[in-house]
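Shown next as structure tokens: one chain only, the form predicted on its own.
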Amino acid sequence: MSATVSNDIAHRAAVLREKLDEASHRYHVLDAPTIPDAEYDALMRELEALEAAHPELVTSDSPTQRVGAAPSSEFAEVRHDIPMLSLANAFNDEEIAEFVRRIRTRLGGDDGRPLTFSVEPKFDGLAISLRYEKGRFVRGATRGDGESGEDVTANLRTIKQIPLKLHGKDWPAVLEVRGEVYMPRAGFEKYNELARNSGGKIKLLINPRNAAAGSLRQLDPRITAKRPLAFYAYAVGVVEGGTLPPTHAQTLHRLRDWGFPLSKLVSTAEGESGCLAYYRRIGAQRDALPFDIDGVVYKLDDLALQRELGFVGRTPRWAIAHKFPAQEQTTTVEAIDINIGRTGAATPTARLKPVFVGGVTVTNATLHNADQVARLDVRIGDTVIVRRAGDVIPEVVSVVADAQHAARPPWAMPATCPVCGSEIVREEGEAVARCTGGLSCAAQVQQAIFHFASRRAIDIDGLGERYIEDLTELGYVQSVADLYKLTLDDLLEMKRRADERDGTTPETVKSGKVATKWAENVIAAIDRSRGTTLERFLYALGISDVGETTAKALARWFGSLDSLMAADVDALQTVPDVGPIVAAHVARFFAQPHNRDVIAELRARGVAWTEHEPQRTIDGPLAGKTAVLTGALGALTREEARARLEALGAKVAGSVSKKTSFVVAGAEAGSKLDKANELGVEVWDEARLLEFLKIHEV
């Protein structure tokens, strides 16, 4: 150590390792988190700065050493200790049968003892080895023929599953652990999220697993550091220096006391029946798993039983891969279309020669929108790779290129809407295009209704989401406007036609009392939301990005409808907290003659509520301030908490961040609630809120 260094501080080094490295192995691998993300951040700020001051303090499995290497030109070659060699394939159930029977065979017959396998699921993702030494990380490599690999060890470091130092006890001086890396299916799909909103800066991942390999194999460690990769560890190579137990299962639990993550799917089966079950089980859980897995994998159990049986060429005899069915495949596009969606969204979908994936057949798969149309170049006639993972809509993955595509035109998004004529429009930074039909477009009809419905909105209580899908899919309801035209006898019809519909036609004098019930009901829920407010009206026409709070704003604002369907984009903009993109959506909607013909007869059908002149200050006690409610409240509901608060002056967001002034946490809050004492926001009790309420006698 330096003289430079005291031991107080070198000491001190050395704790926030053992802390931080404690703490990450508790969240990444146990699943067990022991301290707030917040202390974490400041022991590491801490270790950080203590290491900048003192680099002859900093150890190779510092957590501060996670990402720091510089960016290669190269891998350098490793050789494999023991060859990585690959598993032999099984596609059904008599497959597996005649490699039990091998097994059987070759270790003397049936003695009528049942085998013990190792069973554990074949991850989707890219195989790699770790060298351990004297319990250090000191080299990671992938696969690479089997024979040798390339040296990944830097990349490897960034993953915060792979422990830089063993926990633990008795392990061997040199202990080789094996395992797969692989990107789970949320962070794929959150990085690919913001790859679409990037303007084309992020480059899309095409799938989990290529994305895993590629991640692993980028030259700048910092660039891996930044995706969403993981580890599960599945077997041992070399082991000097120690001995390990003499079973497969236990030797992987040993591997998670020296803090290796397993999976929780990892299990032992008895025989041929045994491992069929687990194949089956794994089989109906795939498609809810977090992770890719492309099958299962079965190891005789006895380490002593595998050496026995040994390898037959560059496969082990006594383990075997049980494959699932494939879940890509090649096809043709034979058309692109264009799906509006309950929202308006517009996605392009490709219209497919029928091809069998992932066990049914596909004719159709969602290309997302048009940068995804762009940056895969996707065009009519071309062949393409396409997914289907179990209820997930098959997706086009990748062009297979060909000699013609060049000479096939390019794809477009159309400049209306197919269903209703209206624009299609895409917003400045957004990555979807949208119908602006809005009220009027048959395919967001039934979402409309149902938004223009709740509670929060016109507030026709006893019309939910099923009975509005009936009115619409009968046509009694073609608009929002259609709903002030309905009498009791056409909800009765609607409601005997579609109980035919569904074969379940009442046949008692009980069911029709209680259809007339809810049909006196409803109209009666009809009648009273002829009389509202204008802000309820403006959030019930559901504008894009138009919540209450904004609606609020506007109404007090403008004063009157009229007046705010005058309003330009820069008219709109002087509304606090009303942007630019906010302020378009507003003005294209009440641009849309559609939208306005059904405003016209909502007026006309009696939809009324009171004007008043434009108030543009806020006054109050809480002006300025942003508050946010969280948990449940005893004296008050949330909504009335929400609409005092704001009749204070105060804005009610929904979500905590460096500009909110302060929370008020009921009951059972939860993560806004630690949002907020991670940001130093401050905190409010029920107690306080309605003491300040009736101070200001609100």
Ligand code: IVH
Second form
Amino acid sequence: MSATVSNDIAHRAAVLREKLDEASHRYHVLDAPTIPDAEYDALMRELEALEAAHPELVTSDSPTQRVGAAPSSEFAEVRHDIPMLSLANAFNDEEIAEFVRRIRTRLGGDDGRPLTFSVEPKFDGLAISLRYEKGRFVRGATRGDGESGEDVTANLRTIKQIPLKLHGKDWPAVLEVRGEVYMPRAGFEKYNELARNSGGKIKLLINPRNAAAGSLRQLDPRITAKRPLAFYAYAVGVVEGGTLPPTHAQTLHRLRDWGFPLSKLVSTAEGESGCLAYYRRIGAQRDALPFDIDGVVYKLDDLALQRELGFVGRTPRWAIAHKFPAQEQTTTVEAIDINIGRTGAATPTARLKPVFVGGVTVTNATLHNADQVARLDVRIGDTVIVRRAGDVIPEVVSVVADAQHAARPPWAMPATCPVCGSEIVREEGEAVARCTGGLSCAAQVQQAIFHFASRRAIDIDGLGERYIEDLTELGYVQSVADLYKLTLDDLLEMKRRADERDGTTPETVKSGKVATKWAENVIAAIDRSRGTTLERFLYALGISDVGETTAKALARWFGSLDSLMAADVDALQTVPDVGPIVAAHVARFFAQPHNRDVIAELRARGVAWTEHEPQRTIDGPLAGKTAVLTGALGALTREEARARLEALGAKVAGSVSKKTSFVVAGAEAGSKLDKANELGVEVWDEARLLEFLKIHEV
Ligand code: IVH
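Mind giving me the form predicted in complex with the ligand, seeing as the form predicted on its own was just shown?
Time for the whole complex; same chain goes first.
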């Protein structure tokens, strides 16, 4: 290879690094993305390929090297040249007044000019130190005991908001930046949602603060890289070979210019009153913030004055944390109730001895699902830690061990719905248990009626959400079948009562006429909806996972409601588009006496459709074939591949058996491919699939 070629390559790698760095900074730090994700990914792949071909081009600050290091067995100790101290806490206004008075006295009394403070959120994560030498990130450490912490450089490198290389210019030769690593609420909630549905494989994170600390203490940086961590800078430590501005606020802005995230909530305030106003302003926003904060911090802004004041013990005299009410408290569980959601999801809920947490009195906290109760092992009578952060529903975080816990009976999901008495079931592979009452369960009925009446279902024009609420709340309708009992007088009376209840102006003659017209229209629409089709009717029933396409497939396949209702899970699974989960939902739905009653009543009240012979032939070149998809396809998503195979008549199944006609195996196909080989099932690669689609699709 000639020198010019390799120079070109080196140049290209440098350009790519620059572009990726800039894009990442704009996305993660400035919150103002400039290039689409796909373009970023493409550039990253190009750089990875270049570096793979020319390992000598790899630099430690290359964006490809964020998750570089191999797992280690322990963290090295790092001594902090300047100790990482902590802040004194204040819990009320008087303590803040005292703090400001003390500063004034020490600085030689009141000169009439207000003191300026840098005012900042107190981020609820963990403090870390980042060392940059000649602009490059060389070492990151936890605070530890303040004198020495742990070297977590490899983990910190995975946090995209931490620059591997300083931006701009004029940075000191050695710069230590301090700040907080935290986990944003959305990332925390998303991660735990995943954990709750993982059947115990992924461990739940207790709260964002523990999550951040735990994530940084992983020995394998690949694990840290998967955790949604973020960073805010709030101070500097060691500075050599350069100077910084004379105030703290200016210093923070300088850090921002060098590529560090600075919270938009950081500001300055004058005197005690300015600080307190800031406290109230941030307090009012606290619930809506994307991350947890446990207070605000006031720092005397003038660095020369800071030096003059110095420290007392391990805390600075020039700064203080003004705390908000705690977001976690302990209390006792008085009962565990079951809440039935609009879709039948049965959620265990802890009834608590009232406790003041996160600024409100909490009497209930969600336990999410039966797995979660089992994992936490919450029992009635236990003392628990309750957390209420942001506008997130209060939840039980953990049980506080006590001597009586073992003697209390473990909790189990009840077998029947507390609202309607129907069976509660949990399908295999699902985290959520559901009430099977469907159409007849009062907890689900509003949603069920709303869906039933919607345009693509039974289609009752003029019966909007508001009226459905009124009809159910005022007791006119308890199930979808009751809609067909409604009279004109019922509707008019309902409307009158709803108006009275809402304090709406009593009806004038004119609006009375309007009401009559509305009621007549609704009655006519209900009447019209009696003549429907089997597929609309099935869709209208609102069976879990039965959308329009599935409803249509079921209607075609069975032809009549009675033969569908008689079908067992195996028979249901022969229908194209119906897998084991949907089949189980359908069978379960029709097995419930309540649902059968409502259906019988609907039919008795005139809801009808034309039935036909079963239509079990599927057209297309793959009719009668069963395909299984496995591995990653490059050109198509799984869903696209499935839809296109189905459009050609194939049934796409989830697992390989002797009945499988062929398996489409993408990259990194695993056990399904093994199974296919074992059973001698035909295997297609992606190219063959694409070729087949090309030839047969119209
Ligand atoms: S300044 C010498 N500013 O609070 C004071 N700390 O108890 C150095 N913290 O360990 C800290 N937000 O983890 C400072 N805006 C902020 C902060 C903050 C959160 C944490 C930090 C520190 C603890 C102090």
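Rigid core here is just the name for the largest C-alpha set that superposes within 1.5 Å across the two forms. Positions refer to the first chain, counted from 1. Predicted, not measured: the structure shown is a model, and the values here were computed from it.
Annotation: Cα of Arg178 displaced by less than 2 Å between these two forms, core superposition. Positional change of Leu87 between these two forms stays under 2 Å at the C-alpha, relative to the superposed core. For Gly462, the Cα coordinates differ by 2 angstroms or more between these two forms after the core has been superposed.
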